[in-house]
Amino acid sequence: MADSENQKFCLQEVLESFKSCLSPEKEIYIEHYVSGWRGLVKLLNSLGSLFGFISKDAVSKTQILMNYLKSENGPHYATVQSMVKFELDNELVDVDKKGIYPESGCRTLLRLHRALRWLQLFLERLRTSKEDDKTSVMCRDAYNESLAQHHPWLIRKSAGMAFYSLPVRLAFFEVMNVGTPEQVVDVLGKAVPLLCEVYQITEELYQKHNLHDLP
């Protein structure tokens, strides 16, 4: 039973992880970023097997980042900013689209970064939703604004099917494991701006170094 409890999504845990993500200088600690993503993976898994196409990819990407963090170059991977500098300085990134470094930290994070935008947009819609709003529509619209543009047709079709399987709004709020709908809205009001800030800092860093089109 304990294992199954540990696998339950808890919005508060994700909030705490992303709260720890930012240094006073607004650098993003990769360890806490990964921890936050592990929480978000639990959310995806709780929504059913159809979301496996995203959750499995997120699991593999977080593991790659943790492997870098534990390697001899670990100190260079302490923050997103130090990782980008280290990999660019040492030409460990496919900035010219050669595909030599398919598991570079920069490329790996880019995939998580794109998915984070989708979840941030979806959770914001959920926060401001009304009782009879459909979670499937909220999730689909958030996906179309973010991840869809990076996915081939087959995955977009699978995503569309997955959205229709989402629970109703009230059941979704129960999945959050933080209490009443009012409490869920309150915690979302704290968590979503954090996700947004982490996303925006990463977005500007990737724009600055032209890293958005890594193959």
Ligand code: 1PX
The other form holds:
Amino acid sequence: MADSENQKFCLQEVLESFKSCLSPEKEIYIEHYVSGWRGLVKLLNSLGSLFGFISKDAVSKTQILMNYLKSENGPHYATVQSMVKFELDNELVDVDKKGIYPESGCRTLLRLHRALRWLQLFLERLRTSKEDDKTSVMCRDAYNESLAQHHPWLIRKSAGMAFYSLPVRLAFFEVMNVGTPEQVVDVLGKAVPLLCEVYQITEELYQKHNLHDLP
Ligand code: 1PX
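Next up, the form predicted together with the named molecule. The previous block was the form predicted on its own.
Next comes the full complex, and the chain you just saw is listed first.
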């Protein structure tokens, strides 16, 4: 695992990455998008071995995108918009569900995009939660409302078991490394609309090109 993934999580840092991923023309820079996810993986890694399989999948998806960025086609992968155009123009995407390109940038990003919806829902629940609310329940409800519909039974069960082991609300706030609970709520208030915007831009792009069902 890369060193950066063993470092301490900081919510503010993740927020900065997602902020930098939006260009003035509302294009999404893949490098910063990936860096936001890598920041989140640091938090996952501090939550214990039950989250290992989730972290592994997130790392592998971010690695696929980074590899494209570093490849000779790198400039085409600078933004989500240019990646979609490049892969569609060159027929590098399984639009007819054949499964010939199981690692296309578009299908890989779609998995992270769906996870971003979960994150958005989870963080909004955390932001508006009360002292006694359970992190595991917030996480489970957000998952059931989003990612769960795309996962088979075994993954849903394993994810459900991992959620039970989440730290209680205050301890979870400490893991976020932002400061007092009030400061956490404040940062979450900035993070959620930002994630929402990044999500919405990708969502519309994928809708426009009919990319929501990539296998
Ligand atoms: C401030 C709080 C931050 C919390 C940070 C948590 C970061 C979570 C990162 C999760 C990234 C998950 C990516 C999942 C992508 C995915 O859906 N992959 C599946 C499909 O991929 P495939 O290539 O097969 O089509 C793959 O099968 C998934 C495997 C792993 C299970 C994913 C479960 C995700 C549950 C939501 C994350 C819960 C983490 C809870 C921590 C608070």
